[in-house]
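Given as structure tokens, the chain that follows is alone and in the form predicted on its own.
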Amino acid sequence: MTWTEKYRPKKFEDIKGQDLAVDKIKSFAKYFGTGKKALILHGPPGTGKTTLAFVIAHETNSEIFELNASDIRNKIKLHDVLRPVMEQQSLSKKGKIILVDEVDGISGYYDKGGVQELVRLIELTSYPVIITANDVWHKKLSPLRKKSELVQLKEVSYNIIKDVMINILRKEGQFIDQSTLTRVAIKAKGDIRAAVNDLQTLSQMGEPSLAVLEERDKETDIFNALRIIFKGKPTNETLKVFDSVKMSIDEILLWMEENIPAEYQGEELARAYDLLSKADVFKGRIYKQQYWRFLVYENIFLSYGISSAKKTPKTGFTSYKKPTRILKIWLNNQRTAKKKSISQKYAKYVHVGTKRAMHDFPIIKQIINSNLSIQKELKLTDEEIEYVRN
């Protein structure tokens, strides 16, 4: 289970750092029947939009219908879908809540109708609506703001994102150094979630304070494009999505490698590797022969391709991890660069080539470690002094 499941809060005095949107929903639970049906939490990703709409139903002992908005987007699949919900009591719990997650999904190209069928559900239905978004204030969703609540859920600072990881941390029985936990709570700009995500994978590693963790924004391209491809249904434009994705295709093929298993199962995730293998095939022959323009192939199996793998659109909401191997790589390339950058200062010193001193590096090692006096010379720094020593 990934922690950000496993330690996901359960009660409002869990959520951290959003006591006044608490405050607001509490309000709305409790003298719902009296003002507007729906509420709309909005706010950037990571912030805890979605585990509120779930923590509020755990608190009034109701039963939850979630719904994505991104795989119900016109008027029609919207009307069949949420209304036998709203029409039907909940058989196990006190009451029923309604959530529509990522509500921005039905305000792009593809909308037929879809806020609109949605504002006259809510005036109809008898139960709370829920509706999260990241841009509230898209010019489509005017109709919805006007029939809901609106409540704000603000990046946290990183002193409290700190917190929650080293809370987590001592649960797991883990230790991460105080200035690592720092850089990741400051990066993580607000987005608890990816905070937890970074945490679990640096807890893998065995030189955690050596990471280097990416920015936000890259992220959050990658992990959008990942929803529209696992989620949604392949479309011409499923081939474009990673358009605006700030990283390499080779990178975006280990993100696509580690996360697949979130939402495959059985013959999906089988031919999902299938046409993952494809991919990786292409990106060997342009490597090899130079082939550029088969790019455009390797592209198509990454998104169309495996997007193409499931049998019916997916719902819910699924936690996509960082894969593991970037950042191993990232530091075999940092011992590999240190061992060159020591092997230069070397080789110029006693006239020798540096793929020469590359290749007696071990010997070189030693003789470094001889003598303090040498490391002075050669003019290393504290981190290449370290290299050396280990």
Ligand SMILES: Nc1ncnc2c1ncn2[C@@H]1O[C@H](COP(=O)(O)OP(=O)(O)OP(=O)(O)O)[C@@H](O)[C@H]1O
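Here, rigid core means the biggest group of C-alpha atoms that superpose within 1.5 Å across both forms. No experiment lies behind these values; they were computed from the predicted model shown. Numbering follows the first chain given and starts at 1. First, how it differs from the form predicted in complex with the named molecule.
Taking the rigid core as fixed, one finds a CA shift for Lys233 of 2 Å or more between the two forms. Taking 2 Å as the criterion, Gly190 does not count as shifted between the two forms: its C-alpha moves by less than this amount when the rigid core is aligned. With a cut-off of 2 Å and the rigid core superposed, Thr312 has a Cα displacement that reaches or exceeds the cut-off between the two forms.
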The other form holds:
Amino acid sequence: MTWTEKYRPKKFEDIKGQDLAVDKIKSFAKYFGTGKKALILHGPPGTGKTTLAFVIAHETNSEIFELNASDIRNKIKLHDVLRPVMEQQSLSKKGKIILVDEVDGISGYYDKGGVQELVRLIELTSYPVIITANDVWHKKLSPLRKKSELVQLKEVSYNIIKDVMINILRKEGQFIDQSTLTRVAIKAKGDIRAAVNDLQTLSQMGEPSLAVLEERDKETDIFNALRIIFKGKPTNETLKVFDSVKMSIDEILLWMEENIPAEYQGEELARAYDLLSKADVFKGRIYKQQYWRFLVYENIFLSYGISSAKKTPKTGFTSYKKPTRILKIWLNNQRTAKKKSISQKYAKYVHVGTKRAMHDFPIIKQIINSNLSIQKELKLTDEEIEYVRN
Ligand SMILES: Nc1ncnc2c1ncn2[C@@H]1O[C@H](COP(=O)(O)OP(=O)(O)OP(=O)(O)O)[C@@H](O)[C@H]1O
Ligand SMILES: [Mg+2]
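What would the structure be for the form predicted in complex with the named molecule, given that what you showed me was the form predicted on its own?
Full assembly next; the chain just shown is listed first.
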């Protein structure tokens, strides 16, 4: 069981760092029926939105009836959705709360009047409706905002996150040093889920290493980017998806290449590969002519371009793959490239041919390694120095 599930708060008092929101929610629950019928919990990921919806149900002795995007979009006759709720009521004495989780998460709510349907649901039902959203200020959600009480959840401060982590460690009977905990708490940037997940990973390592976590984050970021590109409609946001991915554009291109066939078929596939090849053309020009400006175009083709290869947004889960084979070849080429550039510098310096230097590389490596002044003399870059060290 993941620690985020195991330690998911059950009561209001277990919710940390959201006092203002919790007060507002309590009063919504207390006076329900006199004010607005819906409550929107909004804020950044991992701050307790979904958890709070279940806490409210628990504290008011209610059952959660969860509706997802397609329930609302497809069942145009709301009665189909509402009838089972009404019928169930006679079976138990518990109250009901309708939960619409992550209203802005999946593309689809925004289309085809999904928001309108949700507004109708709020008007018709006699049950409280709880909605969660990351970005409640999207203009398409405006009719929904008018019908609802808005409660904002905040990024949780790192010292509170640290307390939550220490609490969990105590219950698990485990120990991790303070400075590592502080760094994990800061790295989480207000997201308790991220911190608790990191904590669990660290606790399973013999020697807690943040480097491993960072490598994993890099992969999470690229997986998210792939999902946004392949599943969603191309928008201005799509252009920016790689901004938060800490990988070189070359490496990103390999991930795209590897995963296009996982998502696209037929005509879409052909279009996507065509766009990928255009990105590759720009990549070539960047390298050959040092036209760094072209990076912009390479990025556009890879993100917006490939996203627009499909006709309609996609749903469902796709498991994307790490481009291991191609990545190995690429990394190897990168390595050879470094070996070559170092050899060139050395060859020029001692007046031998580059080929000769490449051949003698193991010895040259030792010489360079043993003497810092030679590294300076040859004007090696940081990456080249790192390469010689390993
Ligand atoms: N305020 C909090 N206090 C204590 N634990 C929390 C809090 N917020 C989140 N957590 C922990 O993080 C996990 C995830 O929280 P939750 O699912 O409520 O996040 P969320 O706000 O719904 O995020 P998302 O926007 O990604 O859906 C919880 O199971 C819990 O372990
Ligand atoms: Mg959630």
